[in-house]
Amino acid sequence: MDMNRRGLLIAFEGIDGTGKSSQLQMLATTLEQLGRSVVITREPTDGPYGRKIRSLFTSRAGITPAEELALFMADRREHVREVIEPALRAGRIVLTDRYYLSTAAYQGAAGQDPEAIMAANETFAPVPDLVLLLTLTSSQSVHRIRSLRGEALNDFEQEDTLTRVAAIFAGLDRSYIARVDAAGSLLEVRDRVEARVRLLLAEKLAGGDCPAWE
C-alpha cells in the first residue's frame, strides 16, 4: 500500500442501528465546511457485486458463507480500484460507510475466522487511517431498527446475529480503531465523532500533511 497518500480514509462501523449514515452525513458536512474535499462511499457498493450482496439482505438461503465472503471481497476490490484509492492520491478525505471490519465481524459471525479476513482484505485495500467503531448492545440495536427506522429486520439484523457480530467487533485490536458510544443523541454522538477527527487532523497536521480543523 502507497503509505504517502495525500488523502485520509475514515471508515464508520459497528452493528446495524447505531448511527452511522447519519454521523457520516454531518461529519462530512463539518469537513467540507472547513473546505476539505470529502468523497462519501458505502459498502456494500452500488456496483455488480454490491447489488449481488444486497439481495442476500432478504434471504441467505443457497449461498454458503465461503461464497458470501468471496462477493464481499471482490465488491471491495472494485470499490478500492475505482473510488477509494483515486479518491486518496487526490488528497481528499473518504468517508465510507463500512469497510473490511465490517466483513471480518459479519461474516465472522457466520463462521469465518476474522483475524484471516482481516489478513486477507490488507493485501489489497488501503488500511485506514482511522475506524470510528459506534458502539450499542444489539437489543438497542433492534429497538432503533423496528421503532425509530420503522424497519423489519432483514437478515443480518437478527439480534443473535448482531450480538455475535459485537462480540467479535469488541475483540477487533488495531491502533487505528476508535471505539464511540453510539448511545444519546445525534448531536452527542456527533460530538464524541468530530472529538475523534480532530485528533487525527491534529496528528496530521504535525507531519505537515492536513490543514487544521479549524
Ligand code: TYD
Contents of the next structure:
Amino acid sequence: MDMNRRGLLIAFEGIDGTGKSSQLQMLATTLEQLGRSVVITREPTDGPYGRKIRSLFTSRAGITPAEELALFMADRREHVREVIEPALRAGRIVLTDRYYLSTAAYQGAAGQDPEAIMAANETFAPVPDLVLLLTLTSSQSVHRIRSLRGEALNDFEQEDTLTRVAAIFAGLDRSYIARVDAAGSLLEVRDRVEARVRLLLAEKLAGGDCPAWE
Ligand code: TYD
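So the form predicted on its own is up there; where is the form predicted in complex with thymidine-5'-diphosphate (TYD)?
All chains and molecules follow, beginning with the one already shown.
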C-alpha cells in the first residue's frame, strides 16, 4: 500500500481529566485550516456496543471484567470496520479520542493482562501513526474532573483506579507513543501537541511536494 496515500491515524490517550477531547478539537481545527481532510471520532463509540458501555459508566456491578473487555473489543471492531478503515483508505486524517491503549490500561487495571490486550488489538486494529498520550497525575486529574467539570466521579474514574491506569499507560512501550505533559494551560498543551504532529507530518510527507505545516 502507498503509505503517503493511506491517510493518518492519530489517537489521543490518557487518564480521564487530561483534556484529550479539547486538544483533539483544537488539533482538528488546525489541520482543517491547513486544508487537510479530518475525521473526528471516539471510543466508546456511539454505536450499539458503545451505548451499552456508556450505560455501565455509573456502576460496573453486574458485569465481569472479561465481559467488560469483550464489549470494548466488539465496539472497536465495529469502529475499525465502519469508520477508521474507510477514512484511512480515503486518505483522511483520523483523530480518535481513545483507542486500544485505553483498553490495555483500563481493563488492565481491572485485572486483565495489558500486553495480551495490546497483542489482541494489533491483530485487527490499524496500528496508529501517532498516539498522543497526555500525562497527568491521578490526583491532578481527579481535581480537574471535580472542580472544572463539576462532576462526580464514575466507576472508571475513582482515584485509586486512575492511579493504576496511569501506571499501566506509563509502562506501555511502542514506537508510535509520544508522551505529552498535560499540566499547564490549554494553549501550552496545544503547542506541545502541535510540535509532535508537525514532526509526524514532516516525516510522512518527506519527499512529497506538499508543505507539511506552514
Ligand atoms: P471517555 O473518553 O471519558 O468518554 P466521555 O468523556 O465521552 O464520557 O471514556 C469513557 C470511559 O471509558 C473512560 O473512563 C475510559 C473507559 N474506557 C475503557 O475502560 N476501555 C476502553 O477501551 C475505552 C476506549 C474506554
